[in-house]
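The data below hold one chain only, encoded as structure tokens and taken in the form predicted alone.
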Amino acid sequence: MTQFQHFLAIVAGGLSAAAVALSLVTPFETALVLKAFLLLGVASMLRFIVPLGLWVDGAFALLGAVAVLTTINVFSPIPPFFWMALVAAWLFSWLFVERLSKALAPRLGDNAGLGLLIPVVFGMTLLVAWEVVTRGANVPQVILPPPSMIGARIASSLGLLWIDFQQTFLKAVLAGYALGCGLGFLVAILIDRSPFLKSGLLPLGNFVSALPIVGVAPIMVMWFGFDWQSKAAVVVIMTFFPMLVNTVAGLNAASAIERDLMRTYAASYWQTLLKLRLPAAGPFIFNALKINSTLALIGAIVAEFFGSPVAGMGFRISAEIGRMNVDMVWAEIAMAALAGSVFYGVVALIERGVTFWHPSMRGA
């Protein structure tokens, strides 16, 4: 363990120990599976005479979230000792991610499944973290509503969830990223060919890409109606520049040693760029994709404040927030963030199977 292992551990045990002492002498009774969480915490500073796994943690932390999830109720107020028993399971919890992260990290590359556990129990901790609090603070649902009552929001709502998703991803979103992407890598080949296009239209584009998305938003409603086709010509505004920039810049990617090359071998422009500054001008435009794919849903969700048909991710948190509905306002959140990791996660996979050769795909 590294010296920081040893002070979670020291921190998460003291804290058990500090909340057992507590609880003896405020006028609460501790729930067993409580009391049970809180006694091996104390137990776990034993790890300095006999060496405890890293999987002993993660049973700590999975005892410590099982405790606070099931005995939240049990107490009316919520005793200081509770609250202490929530921190020493999130420390337990970021004891055994840090192990983990260092078990794997020499191997990270052949585990890449087992490495998605260590996000994975960081999220949990976060949820079971944020259920906690807003439940045992009583703080306002308008304010925050726990992930529980989100959660039965997208059970009971998945019809009008899809509805959305169809109209604000499968249409604007995908339509206006395909075309902004590719226009944006077609401008960067002509501008490739000559000087001219390379001094005069990189600044201007470097101005577009500078207007205001809510200045913007509005006036491609006005041209293009309210439906999808608005939301799209936004998203191509926003995708359009950083695929001309990066495309740019990776076709001055290869080197002029192995430019010379290809010369010495009469190869022509077109051979040049397909064989040669095209596959080394991939790792930029695969960088450009992967932040378009975020840029994308943010420009869609964003123009749908300013007209839209009853139907639509950024239609119905705008619509659902004047309704005081916070908890279907962060149902669409989440799936608008679930849609956008998983259409980043989707292009990262093709990269590295495109650009498997590259040294930054070594270990990835």
Given for the second form:
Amino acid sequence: MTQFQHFLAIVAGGLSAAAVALSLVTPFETALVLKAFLLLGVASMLRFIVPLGLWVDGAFALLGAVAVLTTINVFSPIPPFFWMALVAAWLFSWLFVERLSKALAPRLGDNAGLGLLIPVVFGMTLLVAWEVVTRGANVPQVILPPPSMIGARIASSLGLLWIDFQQTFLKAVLAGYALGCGLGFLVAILIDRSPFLKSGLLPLGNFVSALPIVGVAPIMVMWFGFDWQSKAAVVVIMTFFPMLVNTVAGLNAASAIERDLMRTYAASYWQTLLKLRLPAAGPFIFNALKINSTLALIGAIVAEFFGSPVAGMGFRISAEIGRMNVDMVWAEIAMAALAGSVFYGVVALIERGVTFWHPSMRGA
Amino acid sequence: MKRAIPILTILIALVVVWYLAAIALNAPWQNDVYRRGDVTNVPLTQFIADTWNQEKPVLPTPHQVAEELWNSTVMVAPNKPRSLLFHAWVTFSATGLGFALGSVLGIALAVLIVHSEAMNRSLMPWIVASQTIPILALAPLIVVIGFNLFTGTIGMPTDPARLLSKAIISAYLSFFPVAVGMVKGLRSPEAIQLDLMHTYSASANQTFWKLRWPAAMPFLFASLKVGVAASLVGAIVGELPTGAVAGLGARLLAGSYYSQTVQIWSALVAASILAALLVLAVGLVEKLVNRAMGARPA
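The form predicted together with its partner chain is what I want next, because the block you gave corresponds to the form predicted alone; please supply it.
The next block holds the full complex; its first chain is the one shown before.
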């Protein structure tokens, strides 16, 4: 174990011991799991005589999470040793992650499954702490509802969430994304033949992508009405320029020697384009597709803040904030996060299949 | 100069298309006006001039936007809510504060990630995943909650509380590109360079300040440019929820409520100018830093 891990182990064990000392005043029958966890935490100090495996620390972290989650309702004013137990549980999970990543470090690559465990443990720890702190410290629901409440809200309003998802994602985002990316791609191929247009449009395209384009949302709402068409229009404008700039850069990616080879084959412009330059542009095009997948969702949601029919993720977020139903807002955000991540993941998977030959893919 | 000609040509073409589109888009309303006023046989030139000078056009023409910009910046005292400079300043202050916070946070996280394998493995996937989340969806929530928290629990006066709650969004949006760029930059020294530092028996601190940090500078400035643009978007979106009365975002929203198209367009142009100035400013700092570090001009 490294110095830092020793330090973590001492603090976790010491904290458990202090918590045990503080908890002696409360009757023994209450919070048995919590006390068991704390006692085991003290026992973990044994590691300085007999080394403990890293999975033991994982078990400690899990037990700690279960203990604080199940005993949170036992105390009415939360005693200090409860918070110490929470911190100890966090420290054990940190220690576990630290040791696991050290153990995995030498053999990168062949441990994808175990490597995945680390971010998952981190996320779970965060969720447990969020739940325990919001419920234990009586944080007003208006400020931050606990995850369990958000989960319950998601489960109870699936129908509403589905309607919003349809309105925002299936209609506005997908239509705008397809149209914007398609137009950007076509225009890039069109201007590719004219160096004049290229040198004129590219700086403008780079400039426009730094501008706050979401600002056009009110104009689009005025032009195309309140329904999803105006949101799709915002998405088209937002996704057009990244696609244009990336595709033009990608079309130049094929090296001169490869183009010369095509010429010696007497290949026509279109043959060169289809068989050499477009495949070579693949990584760039997919880069734009990935950037746009998140931009599209953002654009559609923000555009709904400027007016929309009574459905849609952005509409629901702004409406429920006004009524201080923050759990519904978080439910929508969770949905948006899920939709955004899945959309991104799907594009990344397609990329892996299509541009498998590229060096950036072969390594992964 | 060689690059300027194509850009100017395209810009002029855009303006021409804009004027033509204004005729087409504003024509139905103009015809309505003529019908109601029983005006017939309008000459074409008069018709075109009328479509270009409507009170609430569907598409305002460039000269209308420019006129509104001129009227609301130069002709008004900059401390009046009529003035766009006032609104731009409100947005800029939130952007600047958020950008500073986000950059510092991003750099600090990058340093931690580069130095701790556990941090790298547990934080990095979440930082990347957070980019696939439409973070702006959180903006109204954070602004409202932050505002209530700062004024209620902490007892801050209204104006700083509003500024800070908007700056949080800006910080959140700018921290991601900075963190990712910095991680890449701090890892950019090659093994052979690190080995050289090792043979000099340089300490971890010296390796960091003399090799990793300078090597990360180009990456840092590239991501700062992205980050400052993202900050501005964050500040503008942070001004959308009800309650904000000042700022370019509030101006956009007000214009959208009252169908003041010219006002929307002028706020939009002001936002674009602000974005361009911010990116230029970062570029300027980059040049100064490069010169101070003795980089050769590329």
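Worth saying up front: this structure is predicted, and the values here are computed from it rather than measured. Residue numbers count along the first chain shown, from 1. For the two forms, the rigid core is made up of the largest set of C-alpha atoms that agree within 1.5 Å on superposition.
In the core-superposed comparison between the two forms, the C-alpha atom of residue 162 has shifted by less than 2 angstroms. Core-aligned CA deviation for residue 10 between the two forms: 2 Å or greater.
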